[in-house]
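One chain comes next, on its own, written out as C-alpha cells in the form predicted on its own.
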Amino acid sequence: MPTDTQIKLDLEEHLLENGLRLIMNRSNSSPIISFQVWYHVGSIDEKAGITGISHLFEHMMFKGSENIGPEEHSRIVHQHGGTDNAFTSKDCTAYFENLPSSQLELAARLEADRMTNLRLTANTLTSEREVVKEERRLRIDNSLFGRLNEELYATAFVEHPYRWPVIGWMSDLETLCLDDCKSFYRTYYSPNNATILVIGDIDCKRTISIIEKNFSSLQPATIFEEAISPEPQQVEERQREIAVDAQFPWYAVAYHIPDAAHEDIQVLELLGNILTVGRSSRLYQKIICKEKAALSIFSSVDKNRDPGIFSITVGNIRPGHTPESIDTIIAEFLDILKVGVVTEQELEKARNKIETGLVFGLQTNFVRGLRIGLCLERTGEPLGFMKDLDRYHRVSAEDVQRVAKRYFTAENRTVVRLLPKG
C-alpha cells in the first residue's frame, strides 16, 4: 500500500486579516469543486443546560439570512448542478457546497452571506427545534444503538463535554431560547473562527482574490477560550443497566484512550480491525459464528481532539446467551491480546482495509477536504492522515500487546447494558 511519501497532496494557504484561514487543494481531474466552510465550534464548546445548541444551529443555517430567504440556499446551489449539506460533530461544525469549478464565486458569496447576515428570529427557532427534538426521537430515543451509544458516554465521562450528545439532552433542547442562538452565533460564527477549504478545480490566485473579495469587509469576533474541564482518571469500573422496550439485550463496554494525536491511535484502530471486522476477525468468528451469540459486532475508535474511549458493541444477543456471558467472551480475547502475538498476516490484512478506504477516499474532492478538514479540527495538521499511512505500517505486534496491557485494565472499563423490559 502507499505511503505518505509515495502520495502526495500539495496544498496552499493564505490567512485574511479578519483572521479566516483558506487552505486550498488543486486538482484538475474533473471541473468540479468543494467548498467547504469548518467553524471551530461542536458540543465539545457547550455547556450544561446549552446541549445540542451547535447542532441546533446547523439547522438555523439553512433559514435564511437579510438576503436569501428560508431554504433558498440549497436550491440555489442545486440550480447550478451542485450539492450542498453541513453536518456537527464533537469538535467542529462543516459545511460544504460540490459545485461546477465556474461556481466558486457563487459558493463563496452564500457562505459569506450567512457567515454574517443570519436571520434568527422566534419562529425559526420554534420551528427548527421541533425538527431537531423529532431527529432525536428517531436517532436515539427510539434507536437501541443510539440509546446504548448516548448512555455509554454519559457514564464513561463524568467531567469533559463528550458526555452528552452532539444532539444534545431533550431537557435542553426544550428549553434553548433566541438569546442563546444570537450569543452562540455572534461568538462563534466569525471568519476567525473558521477555516475555509477549496478542492478540486481551481486556480489559486483567482481563489484568493474570490474569498478576499467576499470575506474580507466581515468583522472578526472577540472569542474568550473558556477551559474545558479535562476528564478525571478512571479509577474503578463502571456498569449501567437500563430496561428497554426490547425484545434481546445490548451490550457495550468502553475504555479511554488518548486524543486523536497519540501515536497509539492507529494501534487501536489495527487492534479493533483483528477483532470485529470482516467475517475472520477473531470476535466475529467467536460470538457470531461459532457461538451464534448475537447478531452484531463491531468496534469503534475515537480521534477526537481530547481523549475519548475506545469500545466494542454486541448488538440483539440471542436467547439462551447473555450480556454477562458475552463480556466474559470479550475480556477473555482481551486479555489474550496482553499475553498473546497477533500474527503478521493478522497485521496486513488489518492495514490494508484501513489505508484501503483512507486512500480511495482521497479520489474525490469532497473526501479529500472531509479528510483535511477533520485533520485540521482534531490535531491541528491538515495532512494528518497522510502520517497515518507510515504509522500503521510502524505497528508491531509488541506495540498490539502494550497498548492492550496500558488501556484494557478493570479501573478504565464502563460497561452499559440494554436489557428487556421484565
The other form holds:
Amino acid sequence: MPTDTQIKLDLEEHLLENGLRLIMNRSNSSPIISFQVWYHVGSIDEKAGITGISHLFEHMMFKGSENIGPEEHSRIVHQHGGTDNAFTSKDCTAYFENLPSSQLELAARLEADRMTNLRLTANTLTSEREVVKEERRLRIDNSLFGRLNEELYATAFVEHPYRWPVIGWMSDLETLCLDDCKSFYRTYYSPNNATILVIGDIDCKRTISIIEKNFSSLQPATIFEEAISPEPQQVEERQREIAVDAQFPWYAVAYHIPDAAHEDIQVLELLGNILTVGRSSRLYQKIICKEKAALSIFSSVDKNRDPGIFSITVGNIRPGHTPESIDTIIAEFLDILKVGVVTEQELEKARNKIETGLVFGLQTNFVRGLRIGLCLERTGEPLGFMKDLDRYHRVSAEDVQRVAKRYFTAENRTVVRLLPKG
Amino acid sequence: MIPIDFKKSTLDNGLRIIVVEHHEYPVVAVDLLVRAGSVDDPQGNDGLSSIVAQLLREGTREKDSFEIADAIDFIGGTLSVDGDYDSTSITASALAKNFTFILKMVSEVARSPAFQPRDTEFQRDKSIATILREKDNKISIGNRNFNQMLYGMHPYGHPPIGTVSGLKSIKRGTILAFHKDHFLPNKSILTVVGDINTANVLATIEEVFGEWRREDREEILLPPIDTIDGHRIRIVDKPDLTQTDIHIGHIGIKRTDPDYFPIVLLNYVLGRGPTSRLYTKLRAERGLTYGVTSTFDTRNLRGPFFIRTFSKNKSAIEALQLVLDELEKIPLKGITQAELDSAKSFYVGHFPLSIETPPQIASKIIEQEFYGLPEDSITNYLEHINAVSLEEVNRAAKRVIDPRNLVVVLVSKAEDILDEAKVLGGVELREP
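Any chance you could show the form predicted in complex with the partner chain after that form predicted on its own?
Zooming out: every chain and molecule, the one shown earlier first.
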C-alpha cells in the first residue's frame, strides 16, 4: 500500500467484571461522539416459528423502561441535539446515539437502563407489531428487490437460519407474543453479550469511569450457545420464478461462499468489484452499456458469522432481453474468470476502489463505529477491515482464478427471476 | 459564532470558489455547481437539463465514455453528475494525491462534452426506461403525480429526469444550445474540500479554469405558480399493492423566505424525527405506519411542502385523516413554547454533528453562496435559531400552512380505499 494513503486507527479496550466489553476510538477534531451498543444476537439465533423476533425486539427497546416512558429515550436524545436509532442484521443488533460529546453520560445512562429495566407490555407490543408489519410491507411485500432478495435466501438456504429474512415471516410476526419477547430479552440482553463502542471526542479514562459507573452493577446472564443447524452442501442447481406486477423482469444469481473470516472473502470482493463496481467494470460495460440490456447491476459478498452467498442482481431487464439472456452473459463472464486471468491493472483498480471507499467512510464517527462493530460481530476482530487492506494487496490473478473455479459451479448455483405477469 | 475555516475567492471570469481545508483523512472532493436545472427546461422539452447533465460524462472531445469511467475507477475515485430542479452538480472525489487529476476531469466534462449522437440516443433511451420503471415504485408514482398536480405546467411540475414525451422531442441542437447557454463560469460555484493546501489549490484552479469564458445571458421568465383551491384528491390505482403510499401538501416556501428559521423549527415539531406530532400520533400511539415525515423542500422558487407516509390499505384513510387533523391544528393553535424549546435545543445541540465531515461543511457554504443568503447564515446559525420567538413561529404557521387547500395523492389498490376516500371529497382515479 502506498505510504501516503496509510491511515491509522487506534483502539483502546476495557473489560468490565460482568463481561461487558468497551472499545474506544478517539478523534478530537469535532466535539461529537457516536455511542453504540452491539448485542451479539441476530436472526441467526432465531428458530422457525419466531422468525423476526430479533428485529421486533429491537423496536421494543424504544418503548420504555421502568424509568423512561415509551419513545422517551429518543425524545431525550433529540432534546440534547443527538439522533438515535438501531438496526438488526443476521448476526447482530446495534443501538446508537450520535450526539455532542458533552452528552456521553446521558447516552450511557439511557443504554444501561434499557439493557436491564425494559418494560415489556401487551399494549406496546400490539402497536409495535403493527409498525413492524408496515415495515415489512414497505421493504419486502411491496418492493421488487425486497421480494427477489427474500426469495434468493429462502432458496439458496434450506436448513440454516439465514434462509429467513431478518424482518421475519409475516405469519410469525402475527403470532409472536409477550412471553417470546420476555424470554428473548432475558436470554440475549445482558452485559456479557454486548460490546459498547464509543467513537469520537472522548477522554478514554473518563469514558471508562462513566461506563463502569453506569454498567458495572448489571448482572451477567448465563448464555447458552445453542447449536445452529449448518447449511448442508448444495448438490444441484436451484431455480425459482415469481410472477409479479412489474414493467420489467429482474434476475439474481447466488453461490454459496465461506464465512467472513475465510481468506477467500477478499478475493471474492475484488472479483465482484472487477465485475460490477464502477462504470468501467466488466459486466456494467457489457450489460448496461454495450447490450443496453438492463438498468442496473450490482454484486454483493456476504461477510457473515456463518457461510453466506455471493450474488449478482440485475434490475429492470429491458425489452428485447430476458433473464435467460442475462443468465447466459453472466455465466460466460464467470467462466472467463475460471480459464483466463484478470490483469494486474484490473486488480489494482479494484483495490483502489475498495481502499478509497473505506477511507471516505471513516470520516464520520458513526461509520467508523459501524465498521468496527460489524467486524467484531462477524469475525471477532474489531479492526478486521484494516487487516483486510493487506489481504487485498496479497491477492493475485491466480487467486481470482482459483476462487472462481471453486465457487462458481453449477451445483452451487441458485437463480431467482421476477417475471412480469401477463 | 461558530468558527468554520474556509476561503472564498472569485476568478476574473466570475467563477466563484470555496476552499475548505480538512486534514484528518487524505481525501479530497471537488464540486462544480452550475445554476441550470430542470427549472430551465423549455416547454415541451422536459428532461433537457437532466439529459445534458447525464451526457457530460458520456464523452468529451478527448475521451469517450469508457475512458472517462476507467480513468476515474482506476484511481478509486468517483465522478457523479446530478441534475436537480435549480442546479446541476458535477462531483468528483479521490485520495488527496489525485486532486489535480480530478479537478481537470471535472473541468473537461463540464466544459467540453462531445454530445455524440450515439451517446445521446443511449442516454435518452435509458432515461425513458428509467421513467417507465417508476411505475414499479409507489413512492416514485406518488411523487410524480403529486408534483404534477401541484405545479401543473410550471417546470417544477415534472421531476428533473423529465417526461417520456419531453425526452423524445429533444434534438441534439437543443442539447448543444442548453450547454452553451448555461454552463458558464459566471453561473457556477466551484468547491474544493479536503486534505489540500488552499494557496496551491487556488493557483491550480486559476490554471485549469482561468480560460473559461464568461457570457451574460438573460434570465428566462417562468410561468407563475398557481395555488390550489380546496382538496384535490387523486388515487393512482396499482392493484398489486397491499400498502398505500400517501402524499399530502401544497406549495411551500423559497429558501430565501424571511421566516426560514421559524419554519424549520415549526416543521420539526410537526413531522421531523421521533418526537414529532405526526410520528407520535401515527406510529408511536397507533402503529399505523413505519414512517411519517413532513418536508419543506426549499428551492430558488417556492418548492413543495409535503407530508409523506404509508399504511396498509385498510388503515390508509385513517392515517390520512389523522394527518389532516394534525395539519388543521397548526395554523389554528400553533405550537407550544415547550415544543419550540425542544426544537431549538435539538438544532443547537445538533449543529456540530451536521458539520462533521468536509463535504457537510462545504454543502452549507455552497447553500449560502448559491441562494445569496446573508454571510453570517452559518457562522451565526445558533444565534438565528435561538432568536426565534413563539410568536414568529405561530405567525409563520398561519401564513405557510393551509389545511383547506391541499393536494392528496394515494397510490394504492383503488378498490380497497375508494369508498372511504370519497368521504373526504371528490376523487380522481388514475392509472400509474
